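Listed next as structure tokens is one chain, alone, in the form predicted on its own.
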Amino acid sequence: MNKEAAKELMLKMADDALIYGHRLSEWTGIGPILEEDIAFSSISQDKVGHAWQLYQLLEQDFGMPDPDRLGFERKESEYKCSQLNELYTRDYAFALIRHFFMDHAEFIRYSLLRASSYESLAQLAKKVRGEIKYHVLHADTWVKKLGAATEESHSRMQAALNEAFPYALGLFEPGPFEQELIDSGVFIGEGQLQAEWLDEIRPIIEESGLQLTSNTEAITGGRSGNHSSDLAPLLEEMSEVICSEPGASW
């Protein structure tokens, strides 16, 4: 196994889940009903528990730092995720359809990577994918229900996956050693994941009542640290607590 690979693949999934579970938490008590506050609060405190989890493996296994240094002491540019999840909104459509999204990716990623020569990956997985079920049933219910339930409903859904979608492609924007992942079995490969996700959410999409943006040039570079300015705000407060005694133990 190239482990050079294997981190790359790790740190980017691992950034996701944590950038993505600190966006949804920004909606408890702002939901527009107290059950999406609930649901949005218990989803993401499963995501930064799979980010914990995974910086975790990192520190096992390839002996990086533990995990709330890799979680909150990186510089920006040091970040993998992509853009998507790392955007500020307070459009509740927006945040349904990057929920869509991106949970959508997750679950195939997981579901693909059960099979990972990777081991601990793998088992990982397991767990997590089940999991990340439960996340991929909540946004299909909201999906179909808003995009086929009024006009303004619908309209709104639409502009949000039409803004959404380009930045969604990002999140299979390939890394340096895609080819390394390949060859030695730890995982498929994003090409092949998002195939696969465009063939899951095209039905759903569908029968929602909206329609895919013909726009699919990918909005990438976070998996490479260039990030929105939305990016910056966000580190500085999830790491305002920690960084304010840094090298204290908590």
Given for the second form:
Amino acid sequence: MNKEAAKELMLKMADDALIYGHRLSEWTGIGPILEEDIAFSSISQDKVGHAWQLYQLLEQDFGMPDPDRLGFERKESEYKCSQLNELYTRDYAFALIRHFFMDHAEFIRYSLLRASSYESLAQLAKKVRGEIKYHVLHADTWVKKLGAATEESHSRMQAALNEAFPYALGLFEPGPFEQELIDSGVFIGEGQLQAEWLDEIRPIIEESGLQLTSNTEAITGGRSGNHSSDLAPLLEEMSEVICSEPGASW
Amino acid sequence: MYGGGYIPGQENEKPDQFQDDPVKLKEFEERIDRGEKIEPHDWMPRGYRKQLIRMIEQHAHSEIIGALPEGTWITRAPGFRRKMALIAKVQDEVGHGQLLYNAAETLGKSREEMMADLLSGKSKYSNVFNYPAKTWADVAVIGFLIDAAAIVNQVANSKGSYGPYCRALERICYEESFHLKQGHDAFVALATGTKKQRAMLQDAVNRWYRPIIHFFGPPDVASVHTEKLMRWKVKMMSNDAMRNQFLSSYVPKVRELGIDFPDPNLRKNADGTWSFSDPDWDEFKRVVRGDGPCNKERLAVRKWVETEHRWIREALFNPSAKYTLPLS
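Got the form predicted on its own; any chance of the form predicted together with its partner chain too?
Whole complex next, starting from this chain.
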């Protein structure tokens, strides 16, 4: 196994899970209805938990710093999350569409990783996939419901989809070790993942009365540490307490 | 969590001229005396229903408003353990709100009506949430001491007479005991941490001391109203009894960590009761009336939730909606 390649893959997955989980947790206490408040809180805990487990593997298997330092104390350019996940949440329609795009991609990614040659990651993938199954179910239910319910809900969901789709395509931005990952059997590759993802989401979007824009170009950069202007304030907020007293235990 | 056994508004109420059927009232009171639970379809006195709705509704509002001061710290929680625990904790509080709105609905008031009364200021919530959570140490103080105080009240009320409320409270108390543990853990981490962390914690305890004393409501007064509520097992313990129980359990736990309360007169008397300096009950009343540090802010957030997401509720209620799958 190419260690640098596996590390790169794990780091972007961990960063995606943490930053996405962080955005989801912003709804705790202010969700549109109590039941959704609870659902988003629950999903966000799972995501932050997935990030934690991935950072733990990075510490154990690759000698990287401990999860709190990796997750909370790096420089912005060292984060490898996709821009989709760092974007500030415009409204609930945007939150749901991001949830839909991201969790379908995650479900397929972890499904494929069950066959990874990197045994620890394959084991983790089996467990995580079982949780993401429910996140996908939640996203699909809401996208179908709001995509077709009222004129306003339809137009809000379509607008959110139009804005988020190019960023969602950025989820599959190839990393520097794409070929090594494929050759060593660690991961099947972002290209294959994107193809499966599109096949999976298309019929659901159609059923919801929504449309995917054609000839959309991916907005990329996150995987190489080039981020939107929304990430820096998020990181500043996330690390405010932990960085206020270096070396302290909280 | 919930702000004690104090139900704002009851002392100003005009006596209800309505007379319950004396035979049914006698049977009802005999059931209460035998320790039976009253269920939604059972006959109950008008005053019983009214007070229960008011109490459960205010408890529910307290849960969702109480999610706000702690919720603002989720995005700043230091490290994975604290972040996940705090999301889970605040999620529980919102879940308690949901359980309690359901319990109150069994008495005939809909969640939408209760929400409207919260936003208009007609129905209240626990006073303690009208104070700000200024630092991370406030999260530890709320999670440890406010949750502990809430447990005193909720354990007492779970032995009350209304079945749906008691069952909701039993589950809530079970979850609250985990909150107390996470609050205590965060509290201990700061108390045993660096000089700066200890100072931060002491500052938070200083600011929360008075709201904590206010938490269970004004000192007991001999009131026919309260006696009746206690006879009907709506209210299970007096304000002073709950306050004394809380102080006896938790003042030593805080002091053993080298943290103290900013009151030289706070001490336990030989008879088990507690003495403390005048906590300014006028301030308490001002905050109940809406003039506290965060009253406007808290309601503004809930109003934002209502207006920002009206389109979602309309979509859910739309009878021509294509999809009718259950949401969960």
